[in-house]
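Here you get one chain, nothing else, as structure tokens; it is the form predicted on its own.
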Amino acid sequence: MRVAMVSYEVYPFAKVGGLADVVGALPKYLERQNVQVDVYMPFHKKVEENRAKLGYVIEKISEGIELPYVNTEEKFDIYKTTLPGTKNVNVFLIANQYYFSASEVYAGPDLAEQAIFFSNGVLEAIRKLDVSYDVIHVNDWQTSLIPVYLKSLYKDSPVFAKTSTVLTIHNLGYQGLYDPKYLKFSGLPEYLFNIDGLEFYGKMNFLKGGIIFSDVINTVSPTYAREIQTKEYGEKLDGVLRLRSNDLYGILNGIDYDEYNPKTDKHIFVNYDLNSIELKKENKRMLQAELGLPQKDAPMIGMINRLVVQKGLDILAEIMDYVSLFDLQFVLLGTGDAEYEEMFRKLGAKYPEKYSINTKFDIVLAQKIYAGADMFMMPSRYEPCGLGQMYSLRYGTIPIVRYTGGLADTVKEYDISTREGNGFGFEGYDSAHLLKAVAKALYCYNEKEHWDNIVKNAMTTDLTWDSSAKEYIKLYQRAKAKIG
């Protein structure tokens, strides 16, 4: 089987969020199961910046390629490299100075035009390379027009005669809603702008197009696959998703055990594993010193998040003064909405002995928090999968979560009587339930026998990509069966 995996971000070349981690890791595990994978991504400015840091080799293999359908005179070049940690996973980069020269991944002259240019560019790159894929696996709204192109303008192209499509929805909250004028720019047929196609409350909805035209759809946890078919979580696409329910699956993300391993992680202060778990306290002590917190054995709660309302910050805000009454420390890392950045900065100023507020993006500090904190906070309103709780479990840092989406699929409530479970959580979305979950975690922290047991449960939770990769292979086979 040969698969083209298409994504706007891929670790380590360019990373903004969890999507990059997924597409940077899943091909490794598919390769180990004899699936031939090629990755397609834009040649962002970040890719060039990271090449200088990481030293990977990129070569130009083709240039000056025109787009036959998009209403632009811009052309693109194709560059090639290899995904680190793999033997034969090619990464093809679509390069264009106008569209992909912004300093940030999701920035530039026009995000809708960028997505259209890239989507059509991927298909033209495949034609130029003359490669026949069994499956083209697209991710999120930025690449969701690829299945639309394939089912319309490219339906008679020989190179795609036996190509099926899989769409992975990483977060339904981001759909790519734009003015209908972009349909003309894309060159797609005008008849697609209707309620059964790309039209969505008078706008053009890129993700809706992918949902309708892909052969198979999946999202990143079984619970989220069920949730998005309801009005509460469906973001006004629940009706469309229910229509495709027979082709909609939930596959839990994994994490790359080569990258996230407390025994070998070069970013943390002291390496450790389950057999040397006492060294985890050294990481906390040194993290406290780095952040200017008192060096004492108080429980430390870490939080690494985008500071947006989706992450449960509204209910967290209601309890922070109460949380400060406990003998604990709270370390935040993240950026986002100005109101939440300001809220946390004020808390840091109010409780300087207890709170360390770091409103920035810092990969190294993130790893130090995963290793040094005792608990990890994720009270999300909704969470398609979540990777933070997986990283924290891997490092023996106990998650406190709201049981939604992938959080419900990975974190199991610790039971004092049976000693089973790897974390703490709540279901009702309100501050009282969150505060109760925090209190339960703090109680168990002070009961050493229970805490040692829950840390063991956390670090032995299977979070690898191995089983998930097998599920993706089944998904590809289902998609192939639709083409024949």
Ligand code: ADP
Second form
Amino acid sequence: MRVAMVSYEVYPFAKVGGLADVVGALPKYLERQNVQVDVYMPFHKKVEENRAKLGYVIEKISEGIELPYVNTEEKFDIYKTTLPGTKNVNVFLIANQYYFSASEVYAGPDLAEQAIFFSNGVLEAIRKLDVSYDVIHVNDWQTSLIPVYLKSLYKDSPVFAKTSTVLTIHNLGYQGLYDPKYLKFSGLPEYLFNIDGLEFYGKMNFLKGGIIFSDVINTVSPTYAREIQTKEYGEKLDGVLRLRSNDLYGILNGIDYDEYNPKTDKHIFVNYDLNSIELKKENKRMLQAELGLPQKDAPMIGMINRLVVQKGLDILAEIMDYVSLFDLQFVLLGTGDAEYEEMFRKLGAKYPEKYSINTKFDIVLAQKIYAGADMFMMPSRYEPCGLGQMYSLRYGTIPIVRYTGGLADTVKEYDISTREGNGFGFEGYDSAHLLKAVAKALYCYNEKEHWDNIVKNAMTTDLTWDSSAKEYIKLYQRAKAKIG
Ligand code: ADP
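Since the structure above is the form predicted on its own, I would like to see how the form predicted together with this ligand looks, so please show that one next.
Now the complete complex, all chains and molecules, led by this one.
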């Protein structure tokens, strides 16, 4: 089985969110199960910057390649490196100065053009490298036009004769919705612009193209796969998704146990595991010192998130003044919408002894919070899979979540009588429910025996990639079977 995995961001080369973590880890576990994987991504400026820091070697293997269909004079080069932590996972970088030299991943002259240029570039790179893949595995809207190209302009191309496609939807909230003029730019045939194709309320919807033209589709948790077929969570694509119901699966992401391991994590103050769990408190003490919070054993709630409406910040805002009555500390790390950054800054100014507000992107501080906090706040409105709650479970930091999507599939309510469960949560999206969950968490924190139990349950939750990688292999086989 030979698979091309295509993504706009890949850890550790360029990471913005969970997508990068998934595409950075899954190939490693597929390789261990004898799948031959190549990764394709843009050669972002970030990849170059991280090269200096991480020391990977990149070589140019081809240059000056033209795109036959896209309405541009721009050409691209192909560079190659290897995915760290793997033996033979090649990473092919699609390089173009004009499109991929912005300092941030999701910046540049025109995101729609960049996605089109990259998507068609990947197919031309594959043609150039002359590799016959069984599956091209695309991710999110930025790469969703690849199946559309394959089923139209490339349908008679010999190198793709046996190539099927899998689309993974990491977040249905981001669809790539653009002016129809981009269809012309893409070179895709005009007949595709209709209700059964790329058209969506008069606009061009990239993700919809992927949903319709991929052989098999999946999303990143079983619960989210069910939810997105309903009007409430379907973001106006629920009808199209229901049409593809038979080919739509949910596979929970795993986390990289080598990267995220409190016993070996180089970023945290003191390493620990279940047998030396008392050292977790040392991480809290030193984090308090670093952040200028009083060094005391009050429960610390961490939160690491993009500050966007998806993450449940409106219901959180409603309870923060009440939560601040308790003897606790709240550490936020996140960037995003100005109104939420402002909301947290105000809380920080009002309760300087209790809040540490860090509106920046900082991978090292993130690890220190996963290790040092006692609880992890994630009351999402919707959550396709969610990685934050999984990292925190692994570090014995107990999640407080809304039971939706992947949060419902990974966090089980702690039951005071049976002593089972690894976290706290609520179902209806409502601040009163959230407040009750926080109160229960604080109660259990004060009952040492319960807390020890919860931490043990959290740290022994199986969150490995191994079983998910097996599910992906089944998915690839299904996709292969579809094209005969
Ligand atoms: P999403 O993909 O919706 O952003 P996830 O929970 O799936 O949410 O993944 C978020 C990832 O990004 C986690 O690894 C989290 O630790 C990380 N992250 C989010 N914000 C920051 C930040 N400001 N600094 C460092 N890491 C962050």
